[in-house]
Structure formats: structure tokens, C-alpha cells
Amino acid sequence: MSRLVLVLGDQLSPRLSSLKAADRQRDTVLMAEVWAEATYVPHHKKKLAFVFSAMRHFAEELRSNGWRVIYRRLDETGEASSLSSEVTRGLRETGATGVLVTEPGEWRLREDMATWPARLGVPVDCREDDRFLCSHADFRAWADGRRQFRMEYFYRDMRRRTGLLMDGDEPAGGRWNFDAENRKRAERDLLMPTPLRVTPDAITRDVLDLVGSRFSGNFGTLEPFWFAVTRHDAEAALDRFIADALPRFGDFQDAMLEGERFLYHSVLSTYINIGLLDPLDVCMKAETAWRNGAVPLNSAEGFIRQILGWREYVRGIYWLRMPEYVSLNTLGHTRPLPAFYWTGDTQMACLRSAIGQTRDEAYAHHIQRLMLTGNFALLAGIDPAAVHEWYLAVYADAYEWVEVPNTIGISQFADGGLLASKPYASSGAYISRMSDHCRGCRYDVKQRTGDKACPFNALYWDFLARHRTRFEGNPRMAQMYRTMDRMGEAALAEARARGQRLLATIDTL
């Protein structure tokens, strides 16, 4: 008896649970580029090229390690192809009597796979994805009985469980996080490192030609393409980040500079989320750099928290609360996504920079996503489902399990505060404090009203006024409402009128 071992495009790890359970001598690995997965959202061209190229390279890695691999390219599977159709084809060709797979990272795929035994007529063994550090059962146990799910407490439990950055039973340095030290503004005189850039090989060039011809109308630029698409190059990118950027990552992780697309960020989430890097290995290397004195504790802790804390946390939330979670809209926001999210054609310098970078790199760091594109969408009352689909489409590291909680719960507060203790809403003052975007902007960040006033300012006060009943009792927002009350009714009315005018002409901002 033999089985067909299906490996999905974001499961490119030799330690995958399905591969560990398979028999190299009898079983056959199936990997397939299928139209249904390539088109269910309008993926960024670079994301498609990255996934397809990494898949093809991983198939070669498996073959070199003794696996029998069937690999179907997009031009072989056709526009009617799906995962189930390719599994059906693979079963027929191999005569396999069962399917072995690691659970997918998206609810829709897991639900579809639940129907496969009846549809395919063979048993389907779906294994839990143990590349994550917190199992479904462990997260459910942590969440049980909690009315609100605060990442900080989950993160502390994960530190204790893994021993990362711990001195016995206490956190290293006597504190669980160093956020107070990690909010410095970056200046132009800093020496900026760059992520490792890899020259495309023949496999990647073939993929670039494919994507360029088949997905020419998709969002984003395709070249220059520099992502690592092999495990070896992804590990080299990790080593480069730890040596060159991690020492100052903590200080400037929230900073933004016009024209500086990466600052001290790692761009490693793209490689971790697809399986080229192991999350625990990444955290352990960062911790080792701190213990060896090469990296300050605030940087090592801030970086590890993003993986051990946020990444594991949002994955747990996703599987705990789907499928209803993705459709939550507590604030009742229904406005369509502005057209400039797809073009970058806006006079707001901060959004023009973040969206232009997204178009060119399929990447933006967490503050650009949260406090620029996400903040504007929240203030403007954009439908959270539209925001979710945009984020899922445009970033190379975006898969639904990580993107939905970050968008629905954190960025858009659409879950009513299950994840976040308050909305991540701000006026232009925050953007001015953490970036230099405002210096060359057509709008004046210091003005609240008038045609030249920063749109974030009027929209911020209009947002607070619209949702006052919901938020004025929130202790973390009390100061905001006290400030609003000191404005006086006339000034608030003027700001709100400006906000409504902006919303009426939102695509021209």
C-alpha cells in the first residue's frame, strides 16, 4: 500500500508532519501549482513568483533527499485546476490507496479537505502542523475562560514554555518586554543595512516569465526580483539580518523614513511563513546573538516577541474563532476600499510611500501596515472585509491564518476588542513623530481643518465622535475624549465637516 503525500505551497519544510509520517520507499509526494489557489485573491506578482519558485526549488530538494516527487506546473494543470483535482489525478496515476497531508493554513482548504474521503474514495490522513510552537489544544487551553485575549500574557507563557530569554523562572533583564526603548525616531544619518538580495537562477527566471505572461494584470511590479527561494539562501538572509540589522532593530522597529523601505527590519516573515526557515531556530539564533554580546536585549526581545508572541498568538486566534471571525464588523464600517490602495496615486505622502513600496516589494513593515494603510482604513470606515482581502493579496508573507487576526482584530478593531484593548487609531501627529513623511507632503500635519490640513487629523476626530458611545468608557481612550471635549463644539463640528468632505472625495486625496 502506498500513499500520496500532498505538500502545499506554504509547507516547504523537510520537517513537515506529513513527510515525517511518510515512507520514502513507498509513498509519492505531490506538489502542484493550481489556478484556484493562484487566483482566489488577486495576488501580487512577486508573491506568486516567490511561491512558485520556492515550491519548484523545494521539489528539487526533496528529490535530492530520496523522495519520489510529482510536480505539476501551472501550464500543466490548467485554468480549471484545484488541489482536489490534482490529488484525484495523482491517485489515478500512482495507484495510491490514501492521501497524507499536513493541515492547511486556511479554513476554506481544511473544510474542503474534510470532504475528500467521500469524494476521492480513499482515506485522508490530515496531520497537525507542528512547525508552530503552540498546538491547537494548547492554545484552546490558554484561551479557555478568557473574555479578552491579550497577546502579552500569551507571550509570557510561551517564554516560560520554551525557555527563550529566560534566566531561570524570571525574564532576562527582569522585564518581559522593552517597548519603551523601541520607539525611537530614525534619522537620515543612520547607516541602513539591506536585506540579502539573491540573483534569480534559471528556475526563478522561468517562473518570472510565467507570472509575467499569465498574471500581467495583477497588482505589483515583478522585477527586480530578489527574494531567497531556497533554504540555503533563506538561512543566509537570516544570518545577514542578525549580523547587520538586529543590533539596532529594537530601537527603530516603529520608525519610518521616506525612501527607506527596510530600515532594520528582517523581511524574514516571508521565509518563515512559507517554511524555508524554522521559527524556533530563528528565535534561538537571535537569543544566541544576545547572549554572545552581539545584540542588545531590547532588540533580541523585540524581534523574538514578533515570532514567539504575535505569530503564534494570531495563528491560535484564527483557528479558535474561524469561520465567523473573518466576517466580523463590530464598528459597522461599509465604505469601499479607495482606488489609491491599488495604485499609490495619492497626495498623502505617507500612504503614497507605503503603497508604492508595497507595489514594488510585496512588503511593508508592521508599522506601515498598522499605522498608515490600516489606520487610514479604520478612520475612513472602510469595510474590514475589503481591507482584509487587500492585505491578503498584496504581501508576500500574507496567508489567511496570520493576516485575518491582524486585520480584523488588531488593525480594524472589527472584533470589538477581543484582541486589542483599544483601536489603533491616530491623527497625523503619530505619523509625524515616527517618520519624516510629513516634511514633503502636500498636506500640513499641524492643521486640523482647511483644504491643506492633513486628512488623518479631521478623520481621527470624526472617527472618535462617530464611535463615542462605544469608546468613551475605555480607560485607554479617556485622554483622547478629554482632549476632544476641550476643542469645543464649534471646533469639533468644523473638524467633522472637514472629515465628511474628505470621505466624499476620498479617491482624490
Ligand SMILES: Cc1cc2nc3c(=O)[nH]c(=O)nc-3n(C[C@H](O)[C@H](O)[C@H](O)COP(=O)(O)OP(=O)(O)OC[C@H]3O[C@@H](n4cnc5c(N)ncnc54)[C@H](O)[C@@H]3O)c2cc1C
Contents of the next structure:
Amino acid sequence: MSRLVLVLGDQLSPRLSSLKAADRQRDTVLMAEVWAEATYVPHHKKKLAFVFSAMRHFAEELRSNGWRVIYRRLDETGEASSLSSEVTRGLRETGATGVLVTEPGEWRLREDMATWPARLGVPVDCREDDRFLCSHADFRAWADGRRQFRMEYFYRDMRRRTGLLMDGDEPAGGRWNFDAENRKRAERDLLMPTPLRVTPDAITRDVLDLVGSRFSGNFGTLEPFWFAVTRHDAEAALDRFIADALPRFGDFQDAMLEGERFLYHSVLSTYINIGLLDPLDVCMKAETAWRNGAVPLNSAEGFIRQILGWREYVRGIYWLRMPEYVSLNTLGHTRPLPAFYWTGDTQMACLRSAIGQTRDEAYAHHIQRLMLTGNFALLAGIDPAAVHEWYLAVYADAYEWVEVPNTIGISQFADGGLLASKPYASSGAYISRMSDHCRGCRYDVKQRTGDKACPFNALYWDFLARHRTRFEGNPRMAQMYRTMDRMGEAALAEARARGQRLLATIDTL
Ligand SMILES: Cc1cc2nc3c(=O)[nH]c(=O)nc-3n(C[C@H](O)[C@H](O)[C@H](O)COP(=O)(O)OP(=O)(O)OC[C@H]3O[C@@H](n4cnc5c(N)ncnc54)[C@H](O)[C@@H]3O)c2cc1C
Ligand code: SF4
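Since we've got the form predicted alone here, give me the form predicted together with the named molecule too.
Expanding to the full complex; the earlier chain stays at the top.
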């Protein structure tokens, strides 16, 4: 019996569970660029080009390793194409009598695949995705019986389980977490590292032409396009990050600087999520750099925590809580997403910068996502479903399993605090402390009211006042409400009135 081995666009790893279970003499690999996947959200042009080009390169890699591969390009599959229609065609053409696949990273696709045996009339062997370091069963066992989930405890378990940054039973350096040392403000540096930029080859150029012509109306600039699209180049990007940026990653993890799009961040999520880099290898290389004395412990630990902790943790939550998780809206926010999220056309310098670079790079680092675009949407009461669709569309690393918990849970507090112990809401003061955006802004970060006052300020107090009943009992928010009470009723009313005026004219800010 021969099988069709379906490899999805974010499964570009030779050690994929479906490939490990397949027989390269007998089975045929199917990879397909289909309209249903390319259009279910209006993906950034660079995201589409990255995924298609990396898929085409991976198909070549499989062929050169002896696999028989059917590869369908978008211009061959047609506008009605979906994964199931391409699998049906592949079964017919090869005479295969079964489908082998590694589970997808999105709920909607897993639900769809569950209907395939009946619809396609063949068995579908759907394997767990073991490229993650915590299996579904292990995460369920960890979560079972806990009233509150906290990433820090999950992360410690993962350190013990993998042995990463452990000295025997103890955390390396005697502490699990060096975050207290990781909140420095960045200064401009002429020697600021930059991510590796790869010149597009002929395959990528073809894809750029395709995306440029078929998706010209989508968000984002297509060129210059410099993402790595092969394992070899992604490894080179990792090595460059470890040598140039990781040493200062920890110190400046939370910093932002106007015009510095990457700072000391790795810009590796795009490669890890699509399968070009293996998360455990990435962590082990960072640990080795620390053990060799090339990188301080606060940087190695801070970086490994993001991958071993946050990345695994949000994925666990996604599968534990879907399908209802994506529709949660505990704070009852209903305002539409302001138009400037799609244009960057706003007078708020910090948002203009974050959205502008999102348009150009399909990338923003964590603090830009959390404390600029996410924070503003939260304060302004934007519908979390609209916020989720935006994040899913505009970032090259965005797949539901990782984007939904970050947006719905961590950023918008729409899950009522399952993931975050308090909302990531801040006034302009935080942005001013962690960045230099305010210097070039039309608004004044020191003012709360008046036409020149920073919109984040009034919106922050309005948000806290609006949700007082929910949040005032939260010990982590007690200080904020004490400050609010010290403002006095008249000042608060004035700030809230300004907040309401801002919301009424939100598209003009
Ligand atoms: C609203 C919102 C939406 C987000 N959407 C996505 C998304 O669609 N895809 C995505 O990969 N990340 C998402 N993140 C998490 C994080 O912002 C990105 O992983 C990170 O900015 C990627 O850039 P980097 O590779 O330079 O990361 P670095 O800062 O260099 O971090 C190293 C690695 O750690 C991992 N990581 C860091 N933070 C997180 C996190 N919170 N959750 C999961 N992994 C993490 C990534 O693999 C990343 O490459 C989102 C965060 C927020 C607040
Ligand atoms: S003043 Fe306010 S809107 Fe302007 S950059 Fe600073 S925080 Fe952003």
C-alpha cells in the first residue's frame, strides 16, 4: 500500500513525524500552495512570499534526498483549491490508498482533517507534531487540576525536563530567572547588530513575481525581501544572532528605539515556526555560547525562556482551550480596529513607527507588539477578534497556535487573566521610559489632558476607571488604583472626558 504524505507549509523539517513514518521508496510527498490557505486572512505580502519560497526550496531538498514529490504551485491549483481538494487530486493521480500527515498548527484545519476519512474514502494517519518540546499529553498533565496557569512554573519544569541551563538539579547561576536585570533602556550604537539578509535566488524571485501580481492589494511591502528560505541560510542567521546580538539580548529585551527595527532580538521566530530551525537546537546553541563564555547568563536565560517557556506554553494553552478561546471577550470590547493599523498613518510617533515597520518587514519585536499596538488596542477597547485577525495577517511568524494566546490572552486580556496575571496596559510614561519615540511626537507624553496630551494617558485612566470593578481587587493593580484615587475626582473626570473624545475621533489620532 502506498500513501500520500501531505506536508503543510509550516512543516518544513526533515525530521517531521509524517516523514519519519513514511517510506521514501513507496510513498509520495504532496505539497501544495492553495488559495484557501493563502486567503483565509489577508496575509502580509512578505509572509506569503516567505512561505511559498521556503516550501519550494524544501520540496527541492526532499527530492535531492530521494523523495518523490508532487508540488503544486499556486498558479496550478486554481482559486477554488483547498488542501482537501489537492489531496483528492493527489490520491487519484498516484493511486495511493491512504494519507499520512503531521497534525496542523491551527484548529480549523485539524477539524477539517477529521472529516477527511469519510470525505476522501481513505484512512488518514494524523501524527503528533513532535517538533515541540512539550507534547499535548504532557501539557494536559501539567495543567490538570491547576486553578491558575503561570508560565514561570511551567518553564521551570521544562528546564528540569530538558536539562537546559541546569547544573544538576539546580538552575545555572542559582536562579531561574534574570528578568530583573533585563529592563534597560537602549542607547544608539553605531555597531548595532542586524539580522542576516539573504539575496533572493531564482526560486524566490519567481515567488515575488507571483505574490506581486496575485496579491497586490494585500497589506505590506514586498521588497526588499531578505528572509532566509532554506535551512542552511536560517542556520547562518542563527549563528549570526548568537555571535552579534545575543550577548546584549537580555539587557535590552524590553527596549525600543525609533528607526532600530530589530535591536538585539533574534528575528528567528519566522524560521522556527515554519520548521527551518529546530527549537531545541536553537536553545542548545544559546546555552553553549554561555558555557563557552561568549554570552552572559542573563541573555542566554532570557532568550531560552522565550522559546522553552513562552513558546511551548502558549502552544499548550491554545490546544487546551480551543475552539472557544479565540472568541473570548471578557472585557466586552467591541470597537472596530482603527484604519491606521493598516496604513501607519497616525500622528502617534510610537504607533507610526511600529506599524510602519510591520508594513515594511512583516516583523515587530515583542515589546512593540505588546506595549504599542497591543496596548493601544486594549486601552481603546478594540474588539479582540479584530485585533487577532490583524496580528495573524501582518506578521511573517503568525500561525494561530502562537498568535491567538499572545493576542487574546496576553495582550488583550480577553481570557479574563488565564495567561496574564494583570492586563498589559500602560500610559505613555512606560513608552517614554523604554523608548525615544516621544521626542519626535506631535503629542506630549507629560500631559494628560488638552489637545496636545499623549492619547495613551487619557485612554489609560479611562480604561482603568471603566474596568475598576474587575481589576481593583487584583493585588498587582492596587498601586494603579491608589494613584488614580490620589488624582481626585475632577482630574479623573477630565481625563476620562478626554479619553472619550479621543475614542470618538480615533481614526484621526
Ligand atoms: C499581540 C502579540 C502577538 C504575537 N504573535 C506572534 C506570532 O504570531 N508568532 C510568534 O512566533 N510570536 C508571536 N508573538 C510573540 C513574540 O512577539 C514573537 O515571538 C517575537 O517578537 C518574535 O521576534 P524574535 O524572533 O525577534 O523574538 P526574540 O525576542 O528574539 O525571542 C526569541 C524567540 O522566542 C520565542 N518567543 C518570544 N516570545 C514569545 C511569545 N510570547 N510567544 C511565543 N514565542 C515567543 C520566538 O520563537 C522568538 O523567536 C506575539 C506577541 C504579541 C504580544
Ligand atoms: S507621546 Fe504618546 S503617542 Fe507620542 S510617542 Fe510618546 S507615547 Fe506614543
